[in-house]
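Only one chain is shown below, in structure tokens, and it's the form predicted on its own.
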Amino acid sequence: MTYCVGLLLDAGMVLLSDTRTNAGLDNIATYRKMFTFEDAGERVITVLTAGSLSVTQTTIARLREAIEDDDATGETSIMLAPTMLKVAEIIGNTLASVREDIDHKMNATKVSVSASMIVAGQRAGGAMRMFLVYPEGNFIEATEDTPFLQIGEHKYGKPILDRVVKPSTSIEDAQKAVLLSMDSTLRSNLSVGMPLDLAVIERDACRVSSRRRIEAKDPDFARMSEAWSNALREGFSQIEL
């Protein structure tokens, strides 16, 4: 399991992942589940990822492929394709194409594969956008009404987001939103593990503006999880029936 966050906010938007995949208690591993693909100044594209670790390699690489391919258009490359509503149908066609794929091998065990993704970025002349791509290929878009998506184990972090988030939320707050929530997640779901990865792209920038690996024992986020405990005791100590 995983955890995935996306922030679509007014002066930009906000990026979380966790990293540990795991196939049972006694195999845990560490991927990268955050994959940016970036021209600097004309478009950025960043993807997350949560669910089947083949599903989703075979769709980054399917990507990655086409991005490459001497004949690729604006029909077929993320990097091409005229809208971000187009890139988002893109990757929705490629992860649906795979998941199929990969079902269809997997029929013999009757073992059903699946995955989903966020989808964020901005092209030149154009607005942010972020979708989540659900395994089928469908997709839904972050709005002003509900400014974030998530994937994989989110319902330990969203309260915060919920309570918190608005798309005038400061890219500085929208930090430590999406840490805060995934520190919920972290100390109440064992699949859910670091490291973390950040990333901040801002408004027009058409760039990932600042990245940043959290590593398991990053000091100041094991600062900031102990000054939200502390925050949350004397909140609650405070409250009278």
Given for the second form:
2 protein chains.
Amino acid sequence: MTYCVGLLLDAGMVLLSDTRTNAGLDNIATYRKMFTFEDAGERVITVLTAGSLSVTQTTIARLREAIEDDDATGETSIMLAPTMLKVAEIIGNTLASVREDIDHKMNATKVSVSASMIVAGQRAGGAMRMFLVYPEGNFIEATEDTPFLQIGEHKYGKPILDRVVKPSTSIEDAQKAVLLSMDSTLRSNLSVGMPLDLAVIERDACRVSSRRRIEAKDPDFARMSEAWSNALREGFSQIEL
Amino acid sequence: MTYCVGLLLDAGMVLLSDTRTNAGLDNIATYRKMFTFEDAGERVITVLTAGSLSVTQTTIARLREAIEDDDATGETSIMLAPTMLKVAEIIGNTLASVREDIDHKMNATKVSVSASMIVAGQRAGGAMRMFLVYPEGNFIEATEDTPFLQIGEHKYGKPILDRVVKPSTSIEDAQKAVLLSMDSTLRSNLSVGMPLDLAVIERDACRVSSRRRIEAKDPDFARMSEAWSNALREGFSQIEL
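Could the form predicted in complex with another copy of the chain be given as well, to go with the form predicted on its own?
After this comes the whole thing, all chains and molecules, with the earlier chain placed first.
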């Protein structure tokens, strides 16, 4: 499994993904699930992936090929697409077509493959936008009312987001929120694992403003996780039945 | 959906269930999911149910019929069974057979039915025991290492239990923990709904020590839910990135 989360805030976008991939419980590996396409100052697109690794890797590879193609146009390359909506469409179509190809190959074994993605980005002159792309290629968009999107093992980490994330949340608080949301997920589900990839895209920067890989023994993450546990236990002990 | 949780502690057992049942999103109703069988001081058994209402209702009805049967024995009646393990076996076999019957009827429509149960109880002279009974009739038991069992929509409410519940947890704290676990679930999933049923079975009492129905506008639950939100936000604001 996987847990990826993206926040669309007034001040920018905050994205977090884990890196655990497993083919059965006895075959666990680490793969990056966060991919950035950037023309700094002009356009930034970050994609988070969940689902069958063969589908997500092939989709990302095809998106890259389309960008590098000599005949690339705004219809085929996410770096030339005129709007973020078009970017989501290209990614959705690529994902759906890869999924179909691979699903077809899997038919004989009756195993089905699937994948979904969060696409966050901004082009110079446009607004920041964030989409959740479904395996079939259709997508939904984050809005003021629901300023976050999650893919993969999303339930454990949702309560904290429901409680603290609003469009007006600061970038700093947003990073805390996604890390604590991930912390709850890591504690409850073994199929989500460190290291983590955290990225911030500030409003109108059109580039990744900061990027951080958080390793299993990261002292800052450990301190925050410990402080949150203490805060929960402290808060819990003070509540009267 | 449903959310039910049971805690097996040194001091006793704490059980909580919601009451929302739905057949599609447009057909929502309230049904009790907590059932108690009691011979006060001699034997107490509380069953929490999740899954298809037709399966759980029929299973409970058959358990009642078996108890009231003139030829009831320790092999057929959960009120005569010599051990709690045998109680879990009878409930598991009844559940599996009802599920199979109904599944057979549903075959034509390719819809499948299923249900699971938490069974908690004690008989005079025996230990408190708590089981999670699967749709197939097999079961697992709560232990010191994992002193709680959940059925239904369990993920949203698991992080708080993972953090605060130990065998040594007091009955009072345990009630807080299950109510806050339910609170997180209610906030994140519409298919789990008030009112709630909360029961406490103190160690060696062999009866339900306290029972409380918590209605949608219960002021104590609202106060606790509000206090928990404030504690989370307060704790969150004090953590440094």
